[in-house]
Each structure stands twice: as structure tokens, then as C-alpha cells.
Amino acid sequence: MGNRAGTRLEIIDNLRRVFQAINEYSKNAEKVTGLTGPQLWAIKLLADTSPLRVSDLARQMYLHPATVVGIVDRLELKGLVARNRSTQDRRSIELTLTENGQKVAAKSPEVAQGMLIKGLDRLNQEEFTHIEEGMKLMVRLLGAENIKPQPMHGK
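Requested model, single chain only, the form predicted on its own:
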């Protein structure tokens, strides 16, 4: 089975690397755009697939719609996102990027969340299952099964 102490150190170091990478991507995004990671992720998703309803954006971001409403509110205040009535269903509100929002999306760096999702999508089923099982085990080892996940830099 090998050297458990060395392997434990490697696991801890890899966790640190993941946290550092997420933190660095978020800091870089804020420095370049003035937006938090989730705000930039919303902008990137809207750039790729707008118009979107809040519920659809929330689904793509793996967040609760109420959380996404707060993100969208802040983006709207910054003049980056517009809310418009749907032409198909007048009761529905769709989100689109403003011209400034499109400029921000075009010049901004990739966000960690987007990179992670794209990376997970590229895995074969066996690799994906290993990641899934490993993450569930990490949560269990930390006794974190009952902790409600919060968005990273959720502003």
C-alpha cells in the first residue's frame, strides 16, 4: 500500500492546491473585472447561452435561484445584465448581457467553477465516478455531510 504518511501529506497538499487555485482564480477575476467569482461565472454563462431565466441560470450554476437573484441584482446595478420580458411568455423574465456585460465577458479570465465543470465533463465515466466517490469520502471524513454548501465568494 506504500507509505501512508507520505500519501497523507500528498492528499493534504493536493487539497491545499485546490483551495489555492480557486482563491487565485477568484482574486484574479476580481482584480481584472471588479466582479466576484460567481458574478463572473454568471456573466460567462449568459455570454454563452442568453437569454436565460433566473431559474435556468441557477440550474447551470448549481445554485439556489434566490442566491442567483442576488448575484443578478448586483450585476444589473453595475449595468452588466438586463432583465427583459420574454417574447414567448410575457410572465417570464429573461436575462441578457448589456453591451458592457458583453465586453466584460469577452475580456475576463476563466472562472474556477467553469473550468471545473468543463474538466468534469471531459472525464470518462470511471474517472468521474472516482472523483464523485472521493469527494463523498472527504465530506464524510470531515463530518460535513450536514453542512449546507455555500457559493464561493457568493456576493
The other form holds:
2 protein chains.
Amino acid sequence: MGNRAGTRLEIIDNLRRVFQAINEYSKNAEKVTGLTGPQLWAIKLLADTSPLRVSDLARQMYLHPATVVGIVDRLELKGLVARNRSTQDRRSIELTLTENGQKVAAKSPEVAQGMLIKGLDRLNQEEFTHIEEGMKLMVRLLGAENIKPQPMHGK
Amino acid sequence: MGNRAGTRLEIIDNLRRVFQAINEYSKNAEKVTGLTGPQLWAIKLLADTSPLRVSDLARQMYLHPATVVGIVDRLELKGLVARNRSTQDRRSIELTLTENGQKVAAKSPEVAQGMLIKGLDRLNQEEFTHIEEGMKLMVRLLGAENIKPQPMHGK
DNA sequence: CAAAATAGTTTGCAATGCAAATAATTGCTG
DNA sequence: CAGCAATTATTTGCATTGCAAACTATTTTG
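So the form predicted on its own is up there; where is the form predicted together with the DNA?
In what comes next, the whole complex appears, and the chain from above leads the way.
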């Protein structure tokens, strides 16, 4: 203690470790599923709510529609996603998971999330409080209170 | 309280917020500097230690040499990095920052790091301990103790 | 000295990501 | 209701990242 400057750097190093670990979990998920990060992300979103229009998917992924079209193209090629023209608004496309797509979504690992949930359960009350308060503070430091949480993925 | 399950999800949501905030800081850095994430990362590493061989840079960035060659190509084109054949081992190339490159490295924002350091200084002792312990625990949960910290970047 | 290892590069490939232009449809406005 | 504006998805063109495999030059090792 007292040596706050050193601890400060240690905290940041630990944050970096967390980053990299999560990155590696999602790299692993890519190997397991044969899908890239964005592809897996799209599949997961479709597993949550379906059908989903292309523009809505783009909004949820904070990506340009043109980018999402490419991702959906490749998922459609793999037979995981289906496109259907909406009957109400014939401009829009409704995206759904195929049976195979649902299987993939169900089987694909929860990236780091599962790991974290299990780990959190094993903590005692004091440790749990440390993490709870620590994360709240980290959010405050970054001014990120108003940011809507979105899946973390490795690049 | 006692509702541990809810808090658990809240913790993960906060981690996601942290992720996204840092992502946005680095996106901003890209706009400010006109460099992409990997390019900025390479510049920062070269600002730390110089000269640096291509293979060493690749190792530090956990990237394939062929990938780094491309990145260095573009930095050289922009006049930020210089290549020099080593005299001791004529196979290897020594990378250095040009004057301009040094200026860019100095001026380019520390991504999220500066933000965090300033923020950490403003915390009282109890808060500081929460973050310190919280991050340690997070690292343990992910089994990331042995991971060498590397810059976090969006991408 | 010959063979193997190392360093950087080139080439070819796939994926992400954006901007701008396009076609089809819907909504709005006078 | 006719016409214009907005929305939706797509296409095209471009830059970047990232890897693997082949290649050249150099060094090290047997």
C-alpha cells in the first residue's frame, strides 16, 4: 500500500489480461464452430429474437447495413440463416435461423460469459462484493454508465 | 440483496460496458490520428523500444510476420517508420520511428489508459481497493494470471 | 562445405467494414 | 391522388487485417 502508482499500473495490466483472455475464448469459439466472431454474434442475436430485419440486426451490431449483408450472405451459404421477404413491408427482409442454425447457436460456447458466471458463483461474499463494486467503479471511470452493454467479442 | 443471480448479470453487463467504452476510445484514436488500431499499436511499441526487428514486433503483437509486414509497409508509406538492414545480422530489419513517427506516437491518445489512470487517482482508498481486488479476482476467474498483458484495442 | 534454421518478403486468399450508388417499396404532402 | 421524400436491402468498389505457403538471402550447425 502507499505505492498507489504501482498498483494503478497493476490494475490496468489486469484489465488487459481480462481483455486478452476474453479474446482467446472467442478465438476458441471460432475454431469450435467454424464461424467468425461477427458471424457467431449474428447467430446469437438471431437466437435471442427472431425474426429480425437486416437493418435491426445492423443496429444491434453497431455495423453498417452493407457489412451485415455480407455476413448474412455467408451465413445463408452455410445454411444457418434464412431470408424471407416481409409481407407487411415488402422492402424489408426477415431473418430467421434454420434448424441447423438453431443447433449451432445452442451448441456454440457462450464465449467468456459461461466461464464468468460459473466463476462468480464460486466466490465468497466478500470477494463477490469486491468484483461488484470494482466493476461499477470501472464503468464510472470510463464514463460508460449510459452505454448499452453489447456482447464482447474479439475482434 | 441476496439476489446474487441478478447481481451476477449486472457484473457481466458492466464488463461489457467497459469493453465497449474502451472500444470507442480506440475508435476515436483512429479518427484523431488517421491510423488504424494495429498501426497505432505498432507505433506505440516502437515508441517504447527501438529499434525493433520485424519478427520481434510480430511476437509482441501476437501476429504472423506476414501480417506485420503489411502494417509496416503502410506505416513506411506514411513516413512514420523506417526500415534499416541490420549490420550484425543482414537477414533482419531494424524498425525505427521517423521524427514524424515520434511526434505521432507522442500526440496520439493513450486510448483508454490515460482515462483510467486519471480516474483511478480520483478514487478514495476504499474504492481503490475494490477495483484492485475486483480486477485481481476477474483475472483469476478467467484463469488469465499467466497471460502477458498486451494493449487492448478495438477492433 | 553442405544442410538446416532463421528473417523478411511476396503472393494468394478470405473476411470485415465503410461509402456511395441503385432498385424497390412505403409514407407523406400538397 | 400524384409526386416527392424517406426507408430497406443490396451491389460495387475500396482499404485493411490476418493467415498459409512458397521464395530469397543470410546465418548457424553438422
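Numbering follows the first chain given and starts at 1. Nothing here was measured: the structure is a model prediction, and the numbers come from that model. Take the two forms, superpose them, and find the largest set of C-alpha atoms that agree within 1.5 Å; that set is the rigid core.
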| Has the Cα of Thr129 moved 2 Å or more between the two forms, judged after a core fit? | yes
| query | Cα of Gly34 displaced 2 Å or more between the two forms, core superposed? | reply | no
